[in-house]
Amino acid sequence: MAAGDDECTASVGEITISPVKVQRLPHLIHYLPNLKTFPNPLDRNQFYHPSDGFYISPCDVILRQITYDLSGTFPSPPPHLAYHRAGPRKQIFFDPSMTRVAIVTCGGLCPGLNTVIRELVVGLWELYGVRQIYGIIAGYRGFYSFEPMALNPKLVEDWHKRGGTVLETSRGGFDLEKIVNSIKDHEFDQVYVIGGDGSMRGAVTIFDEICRQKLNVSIAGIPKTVDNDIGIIDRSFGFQTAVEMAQQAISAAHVEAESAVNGIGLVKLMGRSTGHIALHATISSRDVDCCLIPENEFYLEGKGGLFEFLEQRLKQNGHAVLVVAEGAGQDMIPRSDAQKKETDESGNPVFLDVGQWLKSELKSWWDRDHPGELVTIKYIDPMYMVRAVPANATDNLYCTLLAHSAIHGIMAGYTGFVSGPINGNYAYIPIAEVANAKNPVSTMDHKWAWVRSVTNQPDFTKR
């Protein structure tokens, strides 16, 4: 039923592509081999008319890598990885009339959370006829701290128009024993975890314990991070909405800077470990003079430094706009030994405000090198505005496809997986891979070169 580490060879004309390795996708039958199967209720759904090719087979896969150097100058390391394609299967492993579902949102807010919840509820209810659907309140701790909320299509009808998460969320509170006991006590058969990389690591731990106890429970992850820092998948939901909102902050900073003598507009955007929002917002807005991200170290003083660049730009244009991701320059900010050890409830290092620090450094530099000359520095921090808004149309569509992909996979008996797009096609990826995969901005690729061409900023390489 679930394909293993299969390999095959494909030939295109006279060119042979090296073997393809299909990543093993966990399935309930791997430890519960005698499970009963059921015909897919989509066969009887009045809105569907399944035809040849409608149902996905185990042999239908998505290649992770789709670019090749056919000259052989830079050979790609074999084998080439592939993942099982997402979509409905002919047979399912749950009786919809008896199935009990839990949906939980964990970690920080992100545009689209309510859309994913809504589409999970509507998809389970309308596509498969599941009637026992529950929301877990306040993240992982909600499994053992609150009674689940019964969900239905009427209740969630307009949730996609609201920011945040109606189910509420929290960081931390992960107690494996209490969570698994709650799953058993409430007789949940399916668990959908919506969260970032930390939440996905928690989902891996729950999945491992479910397998150890051989429980007939499937768990699926829907990766959420406004920073777009989760690897393997093309992008995280909410990211495009965040870029759109970030551009509004950049436009405001540009107006403020342009309206003042030696005006500097400083915008801090989300991005603890990656600068995707800052990068995409910079390219899209075209009003940014310098973009600072965690992946690209920078310095302030001396030739080729930020201060020299800004001085030149102010002489040329009379104003400048600077965008900085929250994780950029953290090693440059003075902090006490206690601050160096401080972590949040999720175990992440606590970052200091790089925007406030940079604003202070800019003011000190100007007062030192340009005494008596006017300067105006406007600092805009739209971080919580960016993550709290409802998803835009593109992200709403994306959230729907993610939710329905997860439903089809979990109903087919797959477990311990994440649904997400790879090269534009939706696939099922083992959740352990996603939990540990990163998606940093490569400062060696064309996208970062586009930023440099738009801003004409220095490379901050000391020579």
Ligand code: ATP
The other form holds:
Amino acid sequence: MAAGDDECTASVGEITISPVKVQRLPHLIHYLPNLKTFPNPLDRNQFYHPSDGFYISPCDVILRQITYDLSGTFPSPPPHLAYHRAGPRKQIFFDPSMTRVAIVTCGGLCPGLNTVIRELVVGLWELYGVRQIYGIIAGYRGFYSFEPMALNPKLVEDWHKRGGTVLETSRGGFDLEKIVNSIKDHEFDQVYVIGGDGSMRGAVTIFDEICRQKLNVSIAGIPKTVDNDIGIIDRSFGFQTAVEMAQQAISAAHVEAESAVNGIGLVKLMGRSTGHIALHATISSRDVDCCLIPENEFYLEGKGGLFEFLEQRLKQNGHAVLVVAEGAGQDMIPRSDAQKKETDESGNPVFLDVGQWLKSELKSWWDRDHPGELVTIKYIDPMYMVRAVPANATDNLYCTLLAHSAIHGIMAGYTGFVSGPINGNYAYIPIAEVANAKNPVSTMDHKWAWVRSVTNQPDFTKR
Ligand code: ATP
Ligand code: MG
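Structure of the form predicted together with this ligand, please, following the form predicted on its own?
What follows is the entire complex, opening with the chain shown before.
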């Protein structure tokens, strides 16, 4: 094994394991005179008993790919990707009595945002003795628009019980120069960004500028996406809470549909580019007859289409439940030239309401093909209800572990990274990698096949 501080590469038998490099401040600022590190204050924490194996060595890694073909079909496997394992380091880079921390939430809401903020504050305070912790108000623009809010454990005590983000959030307003100037003016040397793909791209830009200016500032991202559309990490926080809430909406749609003649319950769920929430809620609820997701194109009319399928279902059962992810069918919805160009403040395309459109198409089809016959279509759009609730128990615990692993990483001087679980173990991953990693539903794998099998829905490929 060749092991320079963070540059460990090992060969185990025929397999070469090579960890993805995450930048560390002592490396970036080697030009600083008298660079010194500090013993981890957990050594003195009454609740911790650091012993051999407690602190994580820089050569401790998590393998990205954990399945391996023993048949030898691939005789020379490529180097196995690995990431540095998250957790406390024996020596830390920041002096806890001096360090100044900024925490910001950006983009849309997601269950668990407040838990992450709370755990960052309490973790920094209790584990490392940091006292100068500030919340940036209302997203990136808050760096230069509002005074930071001083945070402490007493203030954030019950934040994990609240939905949304107490720090507030916003879209747009990303002014790199003003943000970096604000970081310098406030003498922040740790910045935690909690947000989605756009926020992570913003964090990469801030990180690049910090490196360019050789600033002694660490930045960590904690990816937030209720849709679970971020790759590399096992899942994003808030996702499980969202699936639970989605099931409640599906149950309501089922009750409505069952209680009417030719009742159709239609539920729109979150999922701009991926249908994970729709898929998981469908499999978990068992009440769904058809699940439409962005990864699987569908059509309405003709053989094998949605209308033909619903016709059969209504004949057989007298009712049907339809789930649609918000990003599904966007290409099929007629839109004006102005609508085609519309973007939100962050530059994301504005989606049209696929639920409203489907409801109106279903009604027109029914009236055309079944004149005089009753039909009831109940459309439920629980999107804001799903994302605005507090995190459930599983997500609350997950947010705690995410926050603590980010703290350990930053205190050790890692920067430009995201903390997240890979194959169940927490790792440090370069933000740039996470910002660009997608996580689409695979329509070729077991889970999607199971959706099709429990719903019996068409595969929409036989037009
Ligand atoms: P979500 O989509 O899950 O709601 P998000 O983080 O993707 O969350 P956005 O509104 O797209 O939400 O972006 C959040 C913030 O990041 C905004 O302030 C936006 O201006 C900024 N941002 C988005 N994309 C970039 C980028 N490429 N470079 C710099 N900043 C960006
Ligand atoms: Mg986004």
